[in-house]
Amino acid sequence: MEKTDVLVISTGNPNKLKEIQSLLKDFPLEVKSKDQVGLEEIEIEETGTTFEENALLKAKGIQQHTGTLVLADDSGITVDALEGAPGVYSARYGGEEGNDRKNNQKLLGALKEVPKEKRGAAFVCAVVVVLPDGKILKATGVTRGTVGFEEKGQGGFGYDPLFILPNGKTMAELTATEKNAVSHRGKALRAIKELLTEEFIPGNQEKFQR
């Protein structure tokens, strides 16, 4: 099948878009951001109480404008000692949407008195794809680790410099390929790719047309 079908990503985050495009680069879909299809002014309010609910809101919100396949994800960090916080509020935990520095500083402050053995955490990513016919595909990826005492590494974004994997490295100390292999987003997107592959069978291609 030629790579002529479009998959619109419901995000304006260039870092997230880059990761998703990398993970889907071998899939027969043209991956574009909502900005690239002229929807840069559209912002979907994330009123869900779970990652999956927010991902579905974002996917449906963009799909009604495009009619194409739309993929959205919602992700964040859940910290055991904070009873799962910041969770769905991860991107705005520090008070300003998408400010990684403020988010990381607030998390370090919240865990200031928490010892190493109680700093368990998980990165969670829920991915939803809405097809033109209304069918919904869902997948979730989870990566366990711990929260460090200081930021380490120059790669990644978000909480990556604080999130320590079982191998002792932070997510930000990994190469892009290494990160994709173990990250919550990588796990969720690989699962979604499997579900999409099931849709790409002879006789069903018309479902992917606008």
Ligand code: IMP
Second form
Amino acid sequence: MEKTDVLVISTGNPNKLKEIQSLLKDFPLEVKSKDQVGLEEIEIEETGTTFEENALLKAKGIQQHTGTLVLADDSGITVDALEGAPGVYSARYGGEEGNDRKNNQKLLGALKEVPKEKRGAAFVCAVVVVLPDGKILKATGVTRGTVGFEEKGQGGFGYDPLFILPNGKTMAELTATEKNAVSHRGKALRAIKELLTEEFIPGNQEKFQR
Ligand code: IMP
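Just the form predicted alone so far, so send over the form predicted in complex with this ligand.
So here's everything in the complex, that chain up top.
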């Protein structure tokens, strides 16, 4: 199948974009960021109370400008000992949008007195695709682990250096391919790929045309 149809990713986060592009590279769609289609000025307010609500806001907010297929993800970390916080506020937990260092320091501080066995957490990712005809596809991926006592590893982004997987490594100690294989975003994107594939079956393809 030719890569004739465009799928716009509703994110300004270059790390997420890289992960999403890599996970969708064998898919018959040309994947572009919102910046690559001239919409870098558009910032969508994440006013939802769930990951899915925010992903939907981000996808619809871009789709009304492009009319193309649009994919958005909303993700974060939920910590058991903090009753699910920072959750949908993960990006701005430390007080400044997207400041990973401050976010990680705040999380370490909040868990200072919490012992190893009570430091369970999950990365959660909700992915939404809006098709040109308005149909909505949704998938969620969850990866469980624990929050470490110090940052470890140079890969990934965000809370990755604090997030310890069952094999003892942090998410930041994995290669990009290894992270995609186990991550919340990888799981959600593989599920959404299956839903998109169903939409691509012969006879359904007009849905992708503008
Ligand atoms: P969003 O852009 O509103 O979805 O915010 C996501 C925030 O959650 C990011 O800024 C990170 O702090 C955190 N996050 C999401 N996905 C990951 C990941 O794969 N690794 C580490 N942190 C993540």
